[in-house]
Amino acid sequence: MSETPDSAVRTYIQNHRAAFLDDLAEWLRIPSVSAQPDHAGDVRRSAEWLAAQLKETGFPTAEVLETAGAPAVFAEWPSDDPQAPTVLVYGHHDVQPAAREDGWHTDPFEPVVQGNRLHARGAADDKGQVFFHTLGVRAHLAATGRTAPAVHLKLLVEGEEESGSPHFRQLIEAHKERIAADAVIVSDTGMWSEDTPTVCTGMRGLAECEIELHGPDQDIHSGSFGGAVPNPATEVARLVAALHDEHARVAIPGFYEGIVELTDAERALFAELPFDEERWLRTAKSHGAHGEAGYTTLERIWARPTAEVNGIGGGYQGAGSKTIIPSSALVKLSFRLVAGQDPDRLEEAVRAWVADTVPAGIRHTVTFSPGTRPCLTPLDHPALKSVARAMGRAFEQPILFTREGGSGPAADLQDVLAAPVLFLGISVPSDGWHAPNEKVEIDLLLKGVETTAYLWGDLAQTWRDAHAH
């Protein structure tokens, strides 16, 4: 009997293990730290390295991006079939800063493996889960019998992700021919748990401001001017109190037009998943849930938007008492946005409130940082189903859903490109990103390599059922 294209991939992923994970290893030998200068040089041999890697996998285009900062690597591999969708998988080559000192058991960027785990730093972040792209595209065509792949394949591997893509949107505007596609798979994300496999379905995105307000020319006397004068430090008090209503729903006008409200569906598979509100307090070291009325503690956290303090100050804060009314006050906000939000609208609905709620003689200032975009792909989304199904298919049991509540730049992906962001990962959250020793679950790597294996022809069968009606 035949093997079934199933027992093919599996086998030849077996049989190609070991020189796998030699190649990630040393891969994860490079210390390409984006944030620390002195690591430039490895960035560049990060990719360098991964672009011909990607050549001797069989891309026929592999090379260094140049950008005005860390290079990227750009692959690309057509499909024998014209008519194929375009598919680009992204993921970042740079790595967190590590070093022994920090906590590690062993040295960071030496490799080693302990039972069925893969400990160094990036062996899931990112570079575990980029790596995994090349073994499961050759698995792909061996057990198919094609010479290239079931999609147009390309890769966009950036090297400054760690130290939040201040060039990416540039790289990808001037680049958008040439990467170009009809979905966008990002491989730098995890799952539920090693026994409860997900696809993430979006993420939020972010937009963060600072206020300050200023009263008095200088510090003065809260004696001969206290009660008669504005004071800043009080109005940054009274500002940051109306920042949400009782329900502790962000009171911003207009804060909430437009979003994309979670469904009765989404919901119900939220709370398939196996939430541990108790467990979650004490991973977070608090001591009460809180948020938004009318919503679960998941529901928060991926799905709806927030508005947070992050700092505030203004006035002395020394030791004993300085009777002043201070001259100015200022508070740090971030805001987590959902689908149907974005930061430009943000950032208006911010400085009008503002301008709102500051009494006279009170004068302020809003800076706000670049924003980031939400991103969500909807359940029914053929191109999900098929990630959906072809991760079924590798763990052999359904797949459930979740959406990450951080912000990366796979909205600039979903914006520029006008393209579905789909995301494949098989990390855990016992894998210690950017923490001391780091590790990938062996196993699941291999499960990432199996999914794409059988994710490109599934795609192309989606692509082509939904084009011949």
Given for the second form:
There are 2 protein chains.
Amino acid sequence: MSETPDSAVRTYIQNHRAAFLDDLAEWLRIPSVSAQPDHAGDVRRSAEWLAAQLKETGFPTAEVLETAGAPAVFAEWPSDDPQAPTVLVYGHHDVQPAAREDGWHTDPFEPVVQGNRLHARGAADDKGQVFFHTLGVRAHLAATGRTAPAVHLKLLVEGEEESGSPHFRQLIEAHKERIAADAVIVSDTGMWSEDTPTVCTGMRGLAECEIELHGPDQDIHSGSFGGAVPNPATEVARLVAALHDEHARVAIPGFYEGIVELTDAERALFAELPFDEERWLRTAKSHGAHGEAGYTTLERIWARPTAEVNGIGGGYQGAGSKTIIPSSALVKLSFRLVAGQDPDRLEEAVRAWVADTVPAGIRHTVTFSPGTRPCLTPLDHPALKSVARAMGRAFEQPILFTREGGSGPAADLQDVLAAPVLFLGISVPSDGWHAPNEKVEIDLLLKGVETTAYLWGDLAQTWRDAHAH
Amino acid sequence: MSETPDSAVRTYIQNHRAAFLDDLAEWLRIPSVSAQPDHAGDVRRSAEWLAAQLKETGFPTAEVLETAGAPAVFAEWPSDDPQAPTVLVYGHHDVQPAAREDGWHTDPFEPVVQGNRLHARGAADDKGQVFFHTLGVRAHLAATGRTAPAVHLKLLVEGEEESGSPHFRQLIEAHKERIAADAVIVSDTGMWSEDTPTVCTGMRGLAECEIELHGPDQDIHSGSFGGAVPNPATEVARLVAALHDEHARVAIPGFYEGIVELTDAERALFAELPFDEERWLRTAKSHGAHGEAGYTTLERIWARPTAEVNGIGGGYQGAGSKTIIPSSALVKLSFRLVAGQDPDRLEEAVRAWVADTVPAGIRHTVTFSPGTRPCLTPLDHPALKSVARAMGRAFEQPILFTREGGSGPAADLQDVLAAPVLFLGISVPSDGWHAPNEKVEIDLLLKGVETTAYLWGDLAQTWRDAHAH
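Having seen the form predicted on its own, I'd like the form predicted together with a further copy of the same chain now, please.
Starting with the chain above, the whole complex follows.
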């Protein structure tokens, strides 16, 4: 299956390393902050820059795709083998806000190389990880002597991921035929660590709601009325307290119905990861582990659904005291979902549970935002094996498996394209996504390049093998 | 016991009604809002105005008493009978904030008479109720032909009640000898209704605290960490949910220890009041009654201790959603206490309960503000009977008994002076304390005048009778 000689790939990458980093730095200088309206022009400039760069890379098609919000970039490079599978790479070119005064040691939009580290906003999330695909496909061609990739290669790089991808679903539905693929490669995740390269096999889904409870029509005096009317702040607390049972399982009826349980094989693979709970707690800035009985911390964050309070509020929260029974109180909940769960079904379950739980004398409203479905690639999926194999060649060591506790637009691609989603990310936890002094490890970035240089040939072969049966 | 002929009192009051209302209006024009620093000058002006007015009324002593905050007024008129008891009247001359744009139909500080109603901020709470003592003592003298009151009469009118009386305890401790009294008459409460005149026999005490729970050292991502670390917003909710048992009784160990239970006699008297729960719920702007099992609504608000959430907060409360586990969450609780309870003992109980309830991995802080003790005058106290008798003559109907659910500085007077506290208030629930368009019913105000015109003679007689035994 080694169509590509590894040494040729490595030589090619070393020869182009400097130019690759220079080009990436140029892109990182564009402050494409999608959340800040005054950077809208920069987000567009970032899209245009990338489209031009992809043309230069060799993609016959590379263009800016408009949305109702910030523009995306689409590129396509058909294989010279018409029977080859089609792969869509997903990433994003917008970045989180960043300002020197947030604690950056250097200007977040003036990339700085320090040893093996390239510091800049977007270095890891996600410009660096989109960009390794450019040198990767060229290394693939150079080392194999091809003039076109072994797969039909497509790239879709959105510009609103850091703003919650508000137009992504619309975008992919509008261009469904054009972006159609046999597999999706998402390069917007990370690995376990520098020493332990991993492939992520799924992300949790997400459903978010706000529950507002209304008691008295206005704040009323807690002396005159206290003890004799329902208090919406007390009731919102009772609702939250009823959210979990004594085993820290979510107590909403039907919550766990139909979920895909962790297999023993996957639990065993998770257990192979060098997990240090004390260290993880430091990363979590937390002072204790707590979660569903019968599961490890990794299983809890990757493979078990959750209900978390993101915010709670009602009544007087300022300095000192105010002796009122508040008129209303609210709680914002987010639910992380695993395969087999569905945001719409969850919404129904939550609405029924709230209606059953809130006592007489309290009105309630429940508002859900659009949800994100979970996605999961089974460990025995041939394309997943291809990714792990290509990564194994680049890293020269066995690849383990993780999942992501978070949620992303990958699920939309899975749904709209009806294609398996695979994750290829080389970022490590210390890269500081969304934080000051974001960086990417340059050697890992080049491992990303190398992995894709092997991946397209491997995937094409896997495809041929599968269709030969 | 009718030293004072009722008709003489009524004639005197009718003859002085116009001047009395004019004077009151002049006082109401001074916006003595203690909570707003830019009205500090007005609060002082209000004190000076009152001291001058009390001199004019005939008090040999009437002066402004300084505190570390806003000034109070003290006045004293010794009886011509050196054996007479000493009575201290308490009220306050500061008012709640008020602005036309809050929903006032007229300028809150430009008194307007509409039929039987005098509208202005402070008309009922509390300038009107302090002021009826001026015409009252003059009617007492005029109708009895005395030159000095039948009791040693003292007035203490504070200027910070609407700001929580922060210096009141200091004030009365500093002037303990000077304000010493055999009984305290508090004129800062209300009656059941215009048709059902009542005397209040007690107020609940108050203890207030803020409990803050600390989880992660900063907000953390609910996708990356959700389900595996304790969430302080969830835990603050669980704490609040644990505050009451399924009978809506406060579940803090020791909470009910030593409380003075309602007697059957007082429950029977409460039950005589024409209580309309539907109507009460409308006043409470609430959509259901809810409280401790085994007690009526009136018993719950007057005679049972409570724990209420005044505010709860943590994490993200803005529009939309934010997928975090918040770093901290807080709840502000207020406890209403009844006779036999004590804010200091409660504080200990709450601290122990919080420490026992909050789980590992969550740090907590508990902060109490200075508490207010409950006060209660037994129904068979001779001075209480005097007040009820004087009111009965003024209103020409039997007087029933209530309590106040709220809390006030009366408890400090009870503690520092070691004297029984009696409540003489003529305000009715529709007067709109702290609300826009506050008013007082003029005929009730004059009943207040009339009551005090009878009261001093009655109390002096009661005192003589008690000491004759």
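Here, rigid core means the biggest group of C-alpha atoms that superpose within 1.5 Å across both forms. Keep in mind the model is a prediction, meaning the values are calculated, not measured. Numbering follows the first chain given and starts at 1.
**Q** Take the rigid core as the frame of reference and indicate whether the C-alpha of Thr147 shifts by 2 Å or more between the two forms.
**A** No, the C-alpha position differs by under 2 Å between the two forms.
**Q** Taking the rigid core as the reference frame, is the Cα of Gly318 displaced by 2 Å or more between the two forms?
**A** Yes.
**Q** Is Asp217 displaced by at least 2 Å at its C-alpha between the two forms when the rigid core is overlaid?
**A** Yes, Asp217 moves 2 Å or more.
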